[in-house]
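Encoded as structure tokens, the following chain is the form predicted alone, with no partner shown.
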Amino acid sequence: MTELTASESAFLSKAEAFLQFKVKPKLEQFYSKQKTCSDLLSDAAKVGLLRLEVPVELGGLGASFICKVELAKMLASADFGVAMSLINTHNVVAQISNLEKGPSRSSYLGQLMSGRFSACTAITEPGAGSDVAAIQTFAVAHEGGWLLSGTKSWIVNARDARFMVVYAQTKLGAGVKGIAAFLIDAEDANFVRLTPEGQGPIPTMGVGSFALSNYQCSSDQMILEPGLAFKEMMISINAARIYVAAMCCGMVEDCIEVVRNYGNDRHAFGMPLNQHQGWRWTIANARVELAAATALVAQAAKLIDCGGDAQILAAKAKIFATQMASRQVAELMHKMGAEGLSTDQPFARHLLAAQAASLVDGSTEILLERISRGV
């Protein structure tokens, strides 16, 4: 992708200092769980990585759609559950700074871009996945405002988080088009946070489920009304797709880079093992098919920038992108042979984070579908 801006080029040069001092240090502490990514929000904050889209007269950086795929791409590079929680929290400050003047983007906005507190955005429902229509958390208007209850699982960084954007039904039986978003605060004494299920696999992401008994909002804590939130909802998750797409490129190109480096240094036969042929070309390959899905994330990228309608487009990248990099983090892994299989190489955890990557924001066979009935 050659449309960053110098700015844009200057900001990705902080974050991947960022990556290299703030993030790769502490990843066997985040898998241990003795750190989790709430400790990386003050220095994410520091490079601009909070306020990547927020608008410049906000305080933002204004950034294009395609800085923030270079950015996703390169966190992911690192690890998948790092870039997953980082730019969820900066999704949520990107969407309460579009919002009109008011309290909820006063009181909301400040904490967030400085790092104080991580954010997350709750669609799934233990009975509601891809079928957002299905959603059974209920808001019902109350005084001025909206008693919310209802519970939210598989949620990235619901583990930790403070400042939520909720989707719940406010009229019965109306499907996607009663669909509305609050933005809720954790600390109300109505807000459980319930045991995180998905903080062993990849504890990075910080997932986890909460539930609403009957939550108060004011009137201007709906910060999506029904008939609009569905499709803004649906806007932001073709974008999901496309910066997933890209997460998968990053990891495939860190395990070739670490595949490279071996390859020179380790002997066999007599000679470096980048001098056989046959392991030459598995590493040929994968960057044949890297090339091919980022020039499928780089072409969705653009259409958002272009204000176009890149639902087709997002699912047929993030399609191949979680193919391409299951595929060939297994295939880079086993050119590594048992030192593949080590805790201190990246193989298991991105292999296990393509695997996640499949099933976040659409699973594969979801989106297939969704092509298909195009064809």
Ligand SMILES: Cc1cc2nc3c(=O)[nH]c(=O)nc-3n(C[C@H](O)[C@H](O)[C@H](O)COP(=O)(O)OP(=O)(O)OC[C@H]3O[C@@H](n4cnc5c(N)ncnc54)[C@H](O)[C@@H]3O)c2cc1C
Second form
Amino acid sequence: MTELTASESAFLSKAEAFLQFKVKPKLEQFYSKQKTCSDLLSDAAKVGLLRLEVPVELGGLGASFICKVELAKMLASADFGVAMSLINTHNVVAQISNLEKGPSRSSYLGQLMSGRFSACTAITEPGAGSDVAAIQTFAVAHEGGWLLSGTKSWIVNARDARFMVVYAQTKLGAGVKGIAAFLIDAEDANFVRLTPEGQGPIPTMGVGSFALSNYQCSSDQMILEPGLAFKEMMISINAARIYVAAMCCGMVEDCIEVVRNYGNDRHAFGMPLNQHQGWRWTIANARVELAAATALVAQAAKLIDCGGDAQILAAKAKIFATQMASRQVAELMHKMGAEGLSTDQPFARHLLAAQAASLVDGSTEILLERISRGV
Ligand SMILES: Cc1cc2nc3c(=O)[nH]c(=O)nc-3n(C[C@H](O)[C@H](O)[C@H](O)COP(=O)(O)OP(=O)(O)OC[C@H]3O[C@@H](n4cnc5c(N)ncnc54)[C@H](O)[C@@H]3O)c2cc1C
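The form predicted in complex with the named molecule is what I want next, because the block you gave corresponds to the form predicted alone; please supply it.
Below, the chain from earlier opens the complete complex, with every other chain and molecule after it.
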């Protein structure tokens, strides 16, 4: 990808330093203590990561989507969970900065851009994932505002986020047309954070659940009205599919680098592993597939920056990149012998992350369905 501006390149250099000096040294601690990466927020804020797509006039960097995609790839090369967590907080910041009406933007933006709190976007529920129209979180009109009740699950950052964009049904039987989005604050007695077992295989991502029981919202907390909310959600999800694909590329790039170094040092049958032709071919193959995925991601990202309809390209990029990562991370892991399974190595983390990537923001099957309808 070549269309970065000088200030975007400078931002990415700072993000690279953040990754090397602030993220990588803490990863082991996050995983051994099953901790979210929320204590990276203030350092992430300092490099501008939490205001990347916020307009310059609101204190943001006004960066392009291609820049975000490069950032996603870079962060995920270290850890998919860190990348997802920080970018999901940023997404809420960017969404608030684009609101034409609604709750006072500046107080939310101040608290989020400074890294004081994390944020999340909550669509999925225990009974509804791919089938968004089936969500059972309801918003009932009440005294000029709304009462929200329901449970959200498998939400990135929900373990400790302060602010949430919650999608809820406003009209029984209306399907996606009745869904609206609300900006809520977890500091409320009618908000209950749930931490069900099993949602933490990638602790850095802070995946969690919460329940709302007659949670009172003022009318301006409805930030996207019925009719508009689903359309806007799909626009964001299309973009997310592209940066998730880029994250998969970042993870494979990391594995190639680790395997390449290992092949120089590890000897078998009197020579370094990388002198065995059969051993080297796996790396060559990974490079070929990585190049193809990277090209698809670049094409789709460019289309977003040009304001084009990237639905199909985003779906293709995500399907190919997630499948490529599942395949190649496993192949590359194997080239390390038993060492590939060591928790000191990134393979097991990246492998699990590739699986998660194939579900978040539209599962592979849902994307295949989208493409096949076009056919
Ligand atoms: C790590 C992680 C983080 C997540 N973060 C968030 C978040 O921040 N916010 C949020 O709202 N959600 C989040 N999700 C939820 C994610 O969006 C859902 O997992 C996804 O939409 C799939 O829904 P489901 O898990 O309920 O699977 P289901 O919808 O129950 O599907 C189960 C399986 O059936 C397949 N399937 C479903 N429908 C069809 C069909 N019509 N044809 C063929 N196959 C089908 C699916 O592809 C899947 O393989 C996250 C999930 C994970 C794993």
